[in-house]
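Just one chain is shown here, as C-alpha cells, and it is the form predicted alone.
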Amino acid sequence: MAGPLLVIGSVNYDLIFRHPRLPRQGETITGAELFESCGGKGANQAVAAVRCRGGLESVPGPIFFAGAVGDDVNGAAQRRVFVEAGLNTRYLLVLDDVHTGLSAVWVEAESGDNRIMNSPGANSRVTAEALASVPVEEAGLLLLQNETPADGVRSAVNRAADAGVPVMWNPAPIDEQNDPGLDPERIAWVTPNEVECAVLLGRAGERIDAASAADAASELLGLGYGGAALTLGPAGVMLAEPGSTPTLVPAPEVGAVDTTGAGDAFNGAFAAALLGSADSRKAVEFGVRYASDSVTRHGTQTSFARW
C-alpha cells in the first residue's frame, strides 16, 4: 500500500488498579497496586504500530496520529511518549479548555481480566470539523476505532473510501447506542473482539466464542466487510477473507499479567504489517505475536515493546 499509516482516535491517561480480584457491586477493595500509563485506543494503536516496526520484514514509512489532548500534565505525558516513539503528531490538537481523556482500569491479578471506565475529555472534540484539515486521502491505510465522536469516524471513513484508501476499523467500544452506522462495504478490514462482533451481527448481549467464531467471521463478510480479523483473547484471531475458509491464527502460550491494551497492540501491529505486505495471514500472525508479548507486562503503552 502506497502512502503512510494514518491513525485517528482517542488519547486517555490510564489509572490502573491491580488487585487479586475485582470488586463486586457496592464493594470497596483496598490494597490495590496502582500503575499509571498513557492510553486511549487511538494512541495505543499508533504507539504499537511505531514500536513494532523493527520486527517487520518491510518497514512502513512514517506513521501519523490525529486526535486531541488537553493542555495539562496528562496530555504532556502522552506527547512525550509520542515523541520518544517517533510518531508524527502534526495532526494532534492540544486544547486549553478541556482535560485529556482519563480512564480508570481495574485488573484482576491472577487472570489479567480488566474492567474500564472512561471520561472522554478532549476526545469529544475529534469531530468531522476538527478532522477536516487532516489529509485522510493521502494515507496508504487508515486505522480508526470507535472512541471518538461518530460524525468524525463516519467522515474519515467516507473520505478515505472515496479516495480509494483502505480502512481498518476497530469497532471498540460499541453497543446499540454507540454505533456510527458505517457502510461495511467501505471497510477493508474490521477487527472486533467477541462482544463487539456480536453487536455488529445484531446480537448485542451475546459473546462469540471460539466454537462459533468461524461462522461469525463469515457473517461479517456477508455484511459487506472486505476482511475480518476477529480477536479471541488467548485463543488468537479468526481470519476471514472472501473466497477462503476462515482460519484461526493461534496465540502462543504466555504468562499473562495484564491484558489491558492487548487488542490495541494487535490492531497497531496488524496495520503496520499489512501496510508493508500483501500477505494478510502473515500480518495477522505478526499482530498476534506482538499482542501476546504485550500481556506479559503491566499497563497499556508501557507494555508495548520496541521490536
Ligand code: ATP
Contents of the next structure:
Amino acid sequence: MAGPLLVIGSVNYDLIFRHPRLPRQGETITGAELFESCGGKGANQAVAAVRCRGGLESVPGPIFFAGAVGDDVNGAAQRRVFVEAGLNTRYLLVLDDVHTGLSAVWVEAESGDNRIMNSPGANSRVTAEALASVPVEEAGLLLLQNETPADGVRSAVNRAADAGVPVMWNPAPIDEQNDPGLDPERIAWVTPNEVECAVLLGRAGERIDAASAADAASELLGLGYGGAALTLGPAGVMLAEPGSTPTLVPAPEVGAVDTTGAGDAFNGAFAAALLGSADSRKAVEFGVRYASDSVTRHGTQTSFARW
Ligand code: ATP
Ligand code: RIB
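Show the other one: the form predicted in complex with this ligand, since we just had the form predicted alone.
To see the whole picture, the full complex is given below, headed by that same chain.
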C-alpha cells in the first residue's frame, strides 16, 4: 500500500475507576482506585499504531491523526502524547468553544472488564465539512471508528473508496441508533468485537463467542466486507478473508488487569502491520500480540508499550 496511515477519530480524556465490583442501580460505591489516561478510540488507535512500529519488520512512514480536541488541559495532555509518540497532528483541530471528549470508565478488578460513559465534546465537530481539508485520497490506508459523527465517517469512507484507498473500519461503538449505514463493499477490513459484530449482522444482543465466531466472520464477508478481523477478548481474533476458511489467531495467556482500549491497541497495530506487509495473518498475529501485552497494564494509552 503506497501512502501513509491516516487515522480519523475521537479523542477523550479517560477517568478510570477500578473496583472489585461495579455499582448497581441507585448505588454509590466509594474506595475505587483511580487511573487517568489520554484515550478515545481514534487517538488510542493512532498512538498504538505509532508506538508498535519498533516491532515491525517493515516500518510504515508517517502516521497522521485527524480529529478534534478542546483548547483545555485534557486536550493539551493528548497533544503532548501525540508529539511524544511521533504522530503527525497537522489535521488535529484545537477548538476554543468546546471541551475535549471525556470518558468515565468503570473497570471490574478481577476480570479487567469495563463499562464506559462518554461525553463527546469536540469529537462532535469531526464532521464531513471539518474533514474536507484532510487529504484522505492520499492515504495508503484509512483507519476509522464510529465515535465521531456519522456524516464525517461516511464521507471519509466514500472519499477513500472512490480514490482506491483501502479502509479499515472499527465499528465501535455501534447500536441501531448509531449506525452510519456504510456500504460494506467500500470497506477493505471490518474489525468488530463480539457485540458490534452482532449489530452488523442485524442481530443486536445475540451472544457471539469463540464457538460461533467463524460463522459470524463468514457472514460479515457475505455482507460484502473485504475482510473481517473479529476480536474475541482473551480468545484472540477470528480472521476471515474471501476464499479461505476463517481461522482463529489465539491470544497469549496473560495476567489481564485492565482490558480498556485492548480493541484499539489491536486495531492500531493491525493497521500499522498491514501497511507494511501483504500477509494479513501475520498482521493479525502482530495486532493480537500488541493488544494482549496492553491488557497487562492499567489505563488506555498508558498501557500501550513502545516497541
Ligand atoms: P475494548 O472495547 O475494551 O477496547 P474490545 O472489546 O474492542 O476492547 P477485545 O476483543 O476485548 O476488544 O480485545 C482485543 C484484543 O485484545 C484481543 O483480540 C486480545 O488480543 C487482547 N485481549 C483482550 N483481553 C485479553 C485478555 N484477557 N487476555 C489476553 N488478551 C486479551
Ligand atoms: O476503547 C476504549 C476507549 O473508548 C476509551 O479510551 C474511551 O475514551 C472510549 O472512547
